[in-house]
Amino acid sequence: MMLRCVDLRVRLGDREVVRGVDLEVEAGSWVTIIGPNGAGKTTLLRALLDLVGASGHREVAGRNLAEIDGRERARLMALVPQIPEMPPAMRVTDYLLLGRTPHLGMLGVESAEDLAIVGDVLAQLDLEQLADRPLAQISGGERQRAVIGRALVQQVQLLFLDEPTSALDLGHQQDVLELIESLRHEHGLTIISTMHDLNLAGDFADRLVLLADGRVEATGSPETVLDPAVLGATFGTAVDVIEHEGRMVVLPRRSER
């Protein structure tokens, strides 16, 4: 088991926004958290990373998260945030090198091995030709690949993705998720993501966690969770779920006029 939490709770001000979540994530799997706006998806993701104050028990790779120091955590887990901080004048290569920080020695100087790892990731993500380009001079899809690259050079076991396709057009959404899927198998990564698009979530995740008002309403395979009755009750609107060329497609039902 790569990650486990029991009775995870987060309170922001006077409101409990994550309410008693139990979750187990097997090594090598892709688990996606879905749910309506305001359900607590991003807060839950941040709580699993210990980036927001939370109560409850959390384990990573069989170890209590509270007993793992920050440097070692950065060798185990990485986050691709929804809105990353990207210094516009920084070169793509230098941005990726930031991901090597948890592995640097006492002097904090990148070694030949660090540079080689970054070079390999640049090649994997088809960013070699952009290596010396400032971040401000590359496209949105290329920036998204750079953010993923920074996480990959950390050489973690567990990769968190917060709405990884929210700023991308339709073609780039599919490209980025297919890239993550191939890297998952190549590197043995465990993926935990949040997604707004139910169809993309169903296409790529092994397991879905449906969150509503901070609670888990359903969890299981996409075929189990993407059920019209379950989705209708959670999202407050009637939907149809059809199969098209081996894929499950969620369609909002048009109201009669």
The other form holds:
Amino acid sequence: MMLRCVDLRVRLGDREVVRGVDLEVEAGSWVTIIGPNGAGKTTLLRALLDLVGASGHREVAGRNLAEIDGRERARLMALVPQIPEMPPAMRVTDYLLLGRTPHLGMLGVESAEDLAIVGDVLAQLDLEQLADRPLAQISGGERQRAVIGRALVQQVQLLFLDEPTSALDLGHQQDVLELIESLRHEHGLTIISTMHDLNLAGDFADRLVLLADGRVEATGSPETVLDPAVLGATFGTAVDVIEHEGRMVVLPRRSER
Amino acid sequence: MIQAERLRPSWLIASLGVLFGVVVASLVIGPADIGVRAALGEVLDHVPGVNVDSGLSETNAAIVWKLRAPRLVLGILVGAMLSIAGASYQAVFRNPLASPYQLGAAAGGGLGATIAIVNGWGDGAGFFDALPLLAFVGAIGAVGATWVLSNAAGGVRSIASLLLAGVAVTAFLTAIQTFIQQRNVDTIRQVYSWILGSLANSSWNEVYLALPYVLVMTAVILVHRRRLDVMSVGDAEATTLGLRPARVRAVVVVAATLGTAAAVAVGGLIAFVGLIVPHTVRLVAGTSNRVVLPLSFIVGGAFLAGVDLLARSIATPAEVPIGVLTAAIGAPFFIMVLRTSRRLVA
Ligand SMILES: Nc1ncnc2c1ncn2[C@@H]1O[C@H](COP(=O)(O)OP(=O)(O)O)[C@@H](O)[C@H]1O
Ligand SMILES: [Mg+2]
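Form predicted in complex with the partner chain, following the form predicted alone:
Whole complex next, starting from this chain.
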């Protein structure tokens, strides 16, 4: 088991936003959290990473999260935030190098090995021509690859992605998800992502977790979770789910006029 | 081959060259006619283990070693410290206009100095003189008060609450300082002269007072230079990269503030240096703190020593307050930087 949480709860202000979530994620799998806006998907990710005060039990790679210090956590898990902060004047190379932070010593000097790791990731993500470009001067799709690159450079086992496709067009959405899928197999990564596009979620995840109002409403394979009755109730609109060449397609039903 | 952004040797050599130029000019220029060789010889003669006959008369030797040299060194130390502290604050608060003065260091130092002056404690010279000591205590106390107030209000984790607390503390301390000053009009000139900053009448004693702080605090800041680059992605992401942002911020703010307090204690309130120098370095040499911090230190030292040379030369035998000059140079320069720089605005 790569990650486990029991009765995870988060209060923000006077509201409980994550309300008793139990989750088990197997090593090497891809789990996607779906749910309406404001369901608590981002907050759940932040709680799993201990970025927000939460109660409940959390385990990573069989160890209690509370007993793992910050540097070691950063060698186990990386986050690709929905809206990353990207210092405009920083070069792509230096941005990727930030991922080596938890591996460096006291003075923060990168070794030849650290630089080589960044070189490999730049090549793998097709970012080599952009290596010396400031972050302000690359496109949305390239930025997303740079953030994923930084996470890869961290050499973690568990990769969290918050809405990795929300800022991208159709083609780039597909590219990024296929990239993540290939990286998962190549590096043996475990992926936990959030996504509000149900079709993309169903296409790429092994398992879906449907979150509504801070609670898990359904969990399981895309076939079981993408159920018209369940989705209709949580999203508050009638949907049809059709199967097309072995893939699940969710179609909201238009209201009568 | 992949390379991290780093301080290019050419920039290091160029900045050290400028510093050396300012050193020579400051030792040589002045009412007493002293040549380059003689001045450098006199300084070298004081290096332990070196014996040089500068050929200077006793008076001129004293002018070089007892007047010009300590003032020069103090100018370098104060300028270097204010600059690297400014660069640190800007990095740690991710705010291009941040400076230690915003957390109350200037107002606290000003209050401490005013108390010393109106009571006739100390004359601004000497290791244990009341004036620099009270200015030092005032600056530290003010930043400490800001810290406590901010913690009570919303935690130092919140940058906004910290800066707002700084505004409140500054306003409060400035009010007290003005009140004391107005009740003691006979010393108002002295108070103003200190507030506007001055390196005149400085001796090796002030250098000894400031030197340990400048060296130790600069070392602490430089050790954190890469962590400060990591902080530029914000606290949450920095945490996922294995950093403890609140701790880095605390350590760097304390170091920059202690260093600033020492600089203020011996040099008065010299404005703008902590803004002009780091921004110039960023525009010219790069934005990584690995570049900005060390270069700000060297360039800041050269800049302030150079301005001080100007302050004592342009209206001889009178002195122009150095803070007036840095502000006069700094303000238009700063507007120019803001106008021409896309990087800053971005
Ligand atoms: N700092 C905060 N304080 C109070 N409520 C918050 C805060 N951040 C988010 N929320 C609320 O928590 C709920 C869940 O937010 P979020 O996890 O971002 O949802 P999702 O990612 O599923 O869209 C929302 O109702 C949101 O308004
Ligand atoms: Mg979200």
